[in-house]
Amino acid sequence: MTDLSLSTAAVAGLRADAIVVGVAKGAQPDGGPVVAAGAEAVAAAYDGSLAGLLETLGASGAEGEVTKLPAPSGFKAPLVVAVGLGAGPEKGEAWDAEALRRAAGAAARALTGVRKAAFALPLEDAEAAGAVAEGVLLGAYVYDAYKESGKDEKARAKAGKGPLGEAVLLGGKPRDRAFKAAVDRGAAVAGEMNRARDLINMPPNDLFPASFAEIAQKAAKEHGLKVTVLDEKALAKGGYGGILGVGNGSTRPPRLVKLSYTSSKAKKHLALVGKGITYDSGGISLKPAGHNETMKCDMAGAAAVFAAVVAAARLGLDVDVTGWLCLAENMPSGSATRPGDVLRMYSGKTVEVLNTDAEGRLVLADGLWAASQEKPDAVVDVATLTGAMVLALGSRTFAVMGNDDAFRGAVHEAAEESGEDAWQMPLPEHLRAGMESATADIANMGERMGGGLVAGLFLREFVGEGTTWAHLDIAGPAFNEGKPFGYTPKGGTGSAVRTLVRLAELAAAGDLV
């Protein structure tokens, strides 16, 4: 991982391979780019012509835009990298943390293979330093574990294919506790987001329920977490019909992993439940050609939950956080669940399976009921649940639903504070009727229109009475099939990790539930 440090050193004498500066869009429609705060010494070394040079090179200050130019005479670093911050803040206001995070990420991506870079971005306070630190580490992320170049770290660095080696945040205060704490927090959160990305990007022949459980066990040992793994025999004995029903078609049986972080000072308990379908073929209701290639990402919810619990431990939060990883591989075979089968869930309710490709709600149903039985103050589930929600909100925004308006709003606000795009969605009661079954207590499918909301209503049936609950459908932003942008790479993104960590922080402070 990229090394981070804070420094008040003079930029001209700093030994580095590149200096990163921020550039904002001019206030006037025809105005050129404006060099942002933090880069005054760099701009002065160009005799005030840096903005004009950048404009000549085509820079406008637009968000994520990267422009490289030779460093001024007398600088130890040979290169200046100008990164667009977008429109600047109102006069007297600080830069938005997410704008800094994205700019730092875009610059870090552009510096792949570079050993050391200094970031002269606006660090007006500790929050800004934390945002830049987070952006750098997320933008520097590289997943090459299965490439020849990724086998040897030294060879990778020599070939210029490794992540940015070291980032120095200029203008930060190394001895200021608030600055140091903010950077440490950013490093912990980004590190766990990158852990989630690694899991999502891992091919399904290597990441399956049992191997995922083993990874969780190793992390639990490293970070002092309590872990319990239920294998297929324990799941059958316990009556976890949803997880077993989904996993029955695979030669690699399902697992339910419980990860617990506890604090002696905790006054609140937050439970997190993640959908962990390590590969989703659709089962007997097989997905059509062209829809299978990225289905290794269907465990992104479980990856987010796993990462968030570890992050809570790394940050030492004064809250109890329990993560439930509902792990199964959804495959077609002679032993697979068929459309028309009825499963008896862990709650005792029966479900008529009308579509085996609506499997995520089945594993989550067992996980939600198990989490509810411990009487936590709130339960949040995370899942790449429905294509309908991608159609509704696009590929960068996740949905927030819940059984309590105030809590749903708090989750949405936590997402916004964390820099994650989210939108509140309703659970219309009239859609519940579409899941009535003549055979079982409920069917796993309902009306086609509003399918993402139908899935939320199904999950609500398995939340314990009196339990405050929210559901995050991250089907859109969990896996980026397009080009990288900001600090977001192609492939697994780590969506929802920051929101979950923020919820844990709010719960620790007594400001959530």
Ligand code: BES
Contents of the next structure:
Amino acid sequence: MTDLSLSTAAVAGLRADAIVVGVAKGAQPDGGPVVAAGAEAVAAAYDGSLAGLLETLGASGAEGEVTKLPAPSGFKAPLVVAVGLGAGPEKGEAWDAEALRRAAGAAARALTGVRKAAFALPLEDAEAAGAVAEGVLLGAYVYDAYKESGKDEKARAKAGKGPLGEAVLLGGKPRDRAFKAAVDRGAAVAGEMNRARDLINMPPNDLFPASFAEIAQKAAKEHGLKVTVLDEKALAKGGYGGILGVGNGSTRPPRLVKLSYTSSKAKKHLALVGKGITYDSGGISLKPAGHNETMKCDMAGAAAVFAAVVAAARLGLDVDVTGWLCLAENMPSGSATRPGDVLRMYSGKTVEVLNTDAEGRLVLADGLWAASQEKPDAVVDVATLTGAMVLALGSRTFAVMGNDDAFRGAVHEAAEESGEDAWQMPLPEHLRAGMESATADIANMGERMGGGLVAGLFLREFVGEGTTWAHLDIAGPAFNEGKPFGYTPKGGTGSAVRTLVRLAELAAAGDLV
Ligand code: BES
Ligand code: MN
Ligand code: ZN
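Output the form predicted together with the ligand next; the form predicted alone has already been displayed.
After this comes the whole thing, all chains and molecules, with the earlier chain placed first.
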């Protein structure tokens, strides 16, 4: 992983492979690029010509733009990397944390294979320092576990494809407690997002319910969490018909993992439930080719929950956080659930399975009911639940639904505060009728139109009476099939981790529920 430190060293004498500076978009209509705060010493060493040089090289300061140029004479580092920050803040106002996070991420990504870089970005306050730390560690992320170049550090160095080795954040106040705390928080959050990304990117022949549960047990031991794993026998004994019904087509049986972080100072208890389909083939309602190549990402909700519980422990938050990972592999076989089968769920309700590809709601139903039994102050589930939500909101925004308008709003706000794009969606009562079943209490399918909301309404039936609940459908942003951007790589993104951590912090402060 990338080493991170804060420093007040003079930039010219710094032994590094590159110096990163920020460039803002100038005022329109014809303003050229503007060197951002933090890079004053670098700009001065170019005798005031840095902005002009950048303009000559075609830089505009647009978000994510990376321009490389030789460092000024007298600098120990050979290279300056100018990264676009987009339009700057109003005069006298601070940079938006997410703009800093993205720029730091884009620069770190452009420095893949490099040993050491110094970042001279605007660190006006502790929040800015935390955002830059987060962005650097997220942008430096490389997934090469299955590549020749990822075999060991030597192979990585030889291929020049490893993550940026060391990042020094210049400026700021390294001895200021607030700065240090913000950077430590950023490092913990980014580290846990990268943990989620690793799990999402791991191929489904190696990541399956039992192996995921083992990884969780190992991390639990490391971070002092309590962990319980229900295997297929325990699930059958307990009556977890949803998780079993989805998992029974696979040769690799399902698991329900409960991870608990507890604090002696906790006044609130937050429960998190994650969809953990380690591979979604669709089951007997098999997905066609073209729709199954990325379905290893269908455990991204469980990965986010896992990462958030560990983050709460690393940050020592004064709140109890319980994570429920609903793990199953959705496969077709002679033992698989058939369209037409009726499952008896953990809550006691019966579900007619009309489409085995609507499996996420089945495993979550058991997880939500299990979580509700402990009477937490709130339950939040996270799931790559529906293609309908991807159609509605695109690939970068997740949906927030729930049974309490104020709580749903608070979750949306927590997402925005942490730099994640989210939008609130309704649970229209009239859509419940579409899930009426002639045989069972409810069917796992309803009207096609508004499919993301139908799924939300299904989940609502399995939330305990009086339990405050929100549902995040991250099917769009969980996995980036397009080009990398900002601090987001191709593949697993770590969507929802920051929002969940923020919720845990708010709950700890008594500002959530
Ligand atoms: N895992 C999928 C949803 C999904 C789609 C996630 C695209 C990520 C990207 C889910 O299990 C699914 O198959 N949903 C169906 C539900 C339908 C059968 C009611 C869907 O959205 O088509
Ligand atoms: Mn499915
Ligand atoms: Zn699925």
